[in-house]
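This document opens with one chain alone, in C-alpha cells, the form predicted alone.
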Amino acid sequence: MRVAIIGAGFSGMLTAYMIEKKGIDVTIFEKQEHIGGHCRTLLGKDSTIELGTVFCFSEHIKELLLELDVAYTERFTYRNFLDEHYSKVEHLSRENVSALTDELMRLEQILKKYSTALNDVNYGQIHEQLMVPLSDFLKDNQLDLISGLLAPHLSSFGFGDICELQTYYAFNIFNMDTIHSFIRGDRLLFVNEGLSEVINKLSQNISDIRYSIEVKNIETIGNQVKVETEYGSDVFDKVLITTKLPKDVIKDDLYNQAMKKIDTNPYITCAYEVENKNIVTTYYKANLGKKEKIQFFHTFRQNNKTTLVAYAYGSVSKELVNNITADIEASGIRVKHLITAKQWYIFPHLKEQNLTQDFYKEILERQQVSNICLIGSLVSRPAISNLYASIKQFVAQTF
C-alpha cells in the first residue's frame, strides 16, 4: 500500500510517522522549502524562539513527547492587560468574580445541549443555534462576562473576532475544561527545545519527504488517486490532505467546494531582542480582533538575554511591522532590534455565509468512501494536542 500526504505541518508529519510504523510506505509532498508549518523555532546561541506554536495543552501530547524521548516542562504563565492608553487594566474586575461564576454555571448547562456537536475531537453535524456569531450567542444567553474573558484568547491566538467567529467553532476550541484552566492559570506545556524538535524526531521515522514540490492536480483514476507536480505524476492508493490548497487542485465536486469555501486568517509574528527586564505575556484589549494591529506579545528569556514574539493580524509589511514596534515601545518596552517577520495563514474555517449544518459531516461520509480524505486542522480544532488525538483516531481507524 502507499499513501501521499500533502502538507509537512504537524498533521501530516505525525500522520507519516504513525502510518509508517505500521510498515506503510508514506510519500510527503511539502511546497515549503522545510517542515514542521506552524512548529517554527529559530535556534540560537543564547535563545529558543518559538514564531508559531507556543505551548500545548498537556492532555493527549504528553503521550507523543514521551514516545519520542522530547523533554518537556509545565509551568505558569502570567498574563497582563493593557487598554488603549498602555495602561494596565484587569482582565475582570474583581467585584465580577462571583458573577462570572454564576455565568460560567449557566453556560455548563447551555452547552449540554450541544454536547453531541462539540465532544468529538473532529468537527461534524452543526446544531442550527451554534452557526451563530458568538457575540450574539453569548448576548442572547446574558453571558456577558464571559464574552469578556473569552474574546482577549480567541483574538489573539488568530481565531477573530467573536462579533464575526461562530459560535461552534469557539466552543470547539475553547471549551469549558480550556476555560477553566485559563481562569485557574493551570500550567501549560512547553518543549524545552521547541516544537521544531518535536518535527525532527517525526522526520527521522519517515522515509520519502519532498521539499519544494507543490501538487498541482489530485484526482482519482480507478482505485488510485494520481497526484501530480510540475516535475511529474505518481499513483498512491491513498492521498491524505492536511492543508488548505487552491481551487480545481482536488478533481473532486466535494472536496474542491470544501476548498473554495474554506478561509484562513492571515496573521503575522514579529520576534524581536528586546532590553532584558521583567516581562509577561500582554494582551492589548483596546486592539481585540482587529486588523493590521498588535493582539498580544509573549516572552522568551534565556541566558540574560529577553526575545519579544509578538503577533498581529494582517500582511507582512514595512508599516504594519513598525506600527508593532511603536505599540511595543508605548508599553514601556526597549526594542533592540528586530529578529524577524513571519507570514502565517492560520484557522483554516468558513466564515457565517459558507457554514452550513451538514458540511463537515459531508466531507466525514465521503471519507469512509473514497481514497482522499482531509485530516488534520481542514476538519479538527487546530490545538496540537487535539490534533494529536484526531490523528491518531483517524489512522487506528482508516489503516
Second form
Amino acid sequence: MRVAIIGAGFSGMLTAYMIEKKGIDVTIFEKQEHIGGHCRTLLGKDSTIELGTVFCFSEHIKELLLELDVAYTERFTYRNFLDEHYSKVEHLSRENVSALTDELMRLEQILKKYSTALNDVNYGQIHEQLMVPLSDFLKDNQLDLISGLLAPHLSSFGFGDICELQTYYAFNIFNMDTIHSFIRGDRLLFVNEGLSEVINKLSQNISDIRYSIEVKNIETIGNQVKVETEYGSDVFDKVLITTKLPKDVIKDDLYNQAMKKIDTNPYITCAYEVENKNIVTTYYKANLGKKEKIQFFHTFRQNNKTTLVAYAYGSVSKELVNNITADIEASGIRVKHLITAKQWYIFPHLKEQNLTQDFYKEILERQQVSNICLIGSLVSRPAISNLYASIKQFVAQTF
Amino acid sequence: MHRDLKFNIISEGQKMGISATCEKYNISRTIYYRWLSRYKTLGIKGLDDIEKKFLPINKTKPEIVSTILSLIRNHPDYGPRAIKYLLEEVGYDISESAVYNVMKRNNLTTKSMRIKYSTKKDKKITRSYPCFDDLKSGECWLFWTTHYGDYESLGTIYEYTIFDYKSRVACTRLYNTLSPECFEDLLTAAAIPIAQTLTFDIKHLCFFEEHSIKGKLKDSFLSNINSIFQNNGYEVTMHLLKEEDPLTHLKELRKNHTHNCLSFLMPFIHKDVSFNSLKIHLQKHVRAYNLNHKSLYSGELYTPVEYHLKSTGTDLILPLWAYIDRKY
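What I would like now is the form predicted together with its partner chain, since the data block earlier showed the form predicted alone; can you produce it?
Every component of the complex follows; first up is the chain already shown.
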C-alpha cells in the first residue's frame, strides 16, 4: 500500500509517522521549502521563540512527547489585561464575578444539550442553534459576561470576531472543561526546545518527504489516486489532505466544493527582543477580535533575555507592524528590536454564508468510501492535543 | 597547546629525529604527524586548536551539569566515581567519564580546585539575613512549613506558607509530604501569580533554618528556585536563616498565621472532610484573610492587600482565579 499526504504541518507529519510505523509506504508533499506548518520555532543563542503555535493542552499530547523523547514543561501562564488607554484592568470586573459564576452554570446546562456533538474529536453534524454567530447565541441566552470571558482566548486561537464566528466552532474548542481550566489558570504544556523539535523528531522517522513540491492535481483513477505535481506524477492507494488546497486541484466535486468554501483568517505575529524583565502575557481588551489591531502578546524569558511575540489579525505591512510596535511601547515595554514579522493563515473554517449543518458530516461520510480523505485541522479543532487525538483515531480506523 | 609551541616541536622533530622529540615532549607519533600534515596543508594557522562548531548530540544535559556542580560544592573531596554514585541516587544514570568531562570543562579536576570552588560564595544564596527595617512591602518573602499532625483519614498534613514580611500577604497551601515539588507548586501556582498581580518587587526569600524539604539536594533545589525567579524576571537573594538570628518578630508573624489557619481548619479536620475539600476551605480562608482581615500596621488598621496597595501606590486588579476555588 502507498499513501500520499499533502502538507507537512503537525497533522501531516504525525500521520506519516504513525502510518510508516505500521510498515506502510508514505510520501509527504510540502509546498514550502520547510516542514512544520504552524509549529515554527526560531532558535538563537540562549533563546527559543515560538512563532506559531505556542502551547498545548496537556491531555493527550504527553503520550506522543514521551514516545519521541521530547522534553516538555508544564507551567503557569500569568495574564494581564489592558484597556484602550493601556492601563491595567481586570479581565472581568469584580462586581461581575458572582454573576459570571451563575452564567457559567447556565452555559453548562445549555451546552449539555449539544454535548455529544461538541465533545467528539472531529467536527460533525452541526445543531441548528449553534449555526448562529457566537455574539447572537450569547445574547439570546443572556450570557453577556461569557463573551468578555472568552474573547481573549478566542483571539489567541485566531478565531476572529465573535459577531462572525459561529457558536459551533467556539464551543467546540472552548468546552466547559477548557473554559474552567482557563479561569483557574491551569498549567499549560510547553516544549522545551520548541515545537519544531517535535517536527524534527517526527521527520527523523519518515523516509520520503518532498520539499517545495506543490501538488497541482489529485484525481481518482480506478481504485487508486493520481497525484500530479509540477515535475511529474505518481499513483497512490490513498491520499490524505491536511491543508486547504486551491480550487480545482482535487478532481472530486464534494471535496472541491469543500475546498472552495473553507476560509482561513490572516494573522500576523511579530517577535521582538525587549528590555523589560518582568512582563506577562498581556491582552489588549479594547482590540479583541478587531482587524489590524494588536490582540495580545506572549513573552518568554530565557537566560536573562526577554522576547515578546505579538499577534494581530491582518496582513504584514510596514504600517501594521509599526502600529503593533507603537502599541507595545505605549504599554510600557522597551522594545530593543524587531526579530521578525510573519504572515500566517490560520483556523480553517467556513464563514456564515458557506456553513451548512451537514457540511462536516458529508465529508466524514465520504471519507468512509473514498481514497481521498481530509484530515487534521480541516475537520478537527485546531489545537495540538486534539489534532493528535483526531489523527490517532483516524489512523487506527483506516489502516 | 599554543600553535607556536606545536611549530617548534615540529621543527625540532625534523632536526633531532621524530621519535626522540615525541618522547621529549610526551606526545605520540600520531599526533606529531597529524600536526605536520595540518601544517603542510594549512600553514601555521593549521596548528591552531580546532573549534568544533557543532554540539555533540550526547552532550550532558544542563540540568545534569548543574546537579553535578552542586554535588561537587557539597562534596568537594569526592572524585568522579563517587559523584557518579550520588547521581544515580537522584535518578541520573551517566558515566564516570561524563562526570569527569564536566569537571574538566569547569576546571575542577583536582581536589584542591574543587575545595576552592566549594568555598566560593554564591551571591544568590546567603546565610545572613536581610536588613528588615529597610524592606518595602512585597520585597521580602518568608517561607516555612508546619506539621499539622497525622490523621487517620487525611494522612500527614503540612502547611506550606510563603508570607510577605511587610504587608503580611500570605500564600498558604496544604500538602501531604515535605518535598521541593510542593514548594515549587506553591511558588509557581500561588505566590508568583500573586506577586505579578500585586506588582511585588521580590528581592529576598528567607528560609527558616529547621527547614527540612531541601534535604540532600539543597543546592540544586535552591538553584532551581533561583532559575524560576529569573525566568519570571525577579532577582532574588535567598537567605538561610539561623536559629540564633534575632528573629523574634518573624517567629511571631509565623506563629500568628499558623495559629489563624490551624484554628480555622481544626473543626473541619474533626468533621472528617476530605483532604481536597480541606484544601479548598483553607484557600477561601486565606483569600478572606488577605482581602478582608484588618490588623494594625504602625498604629493603623489595614488588610494585608490594602496595606500593600497603599504603601506602594498600586491599584487592585485581580485575575479571575483570585475569586474562585482552585483545586491543586
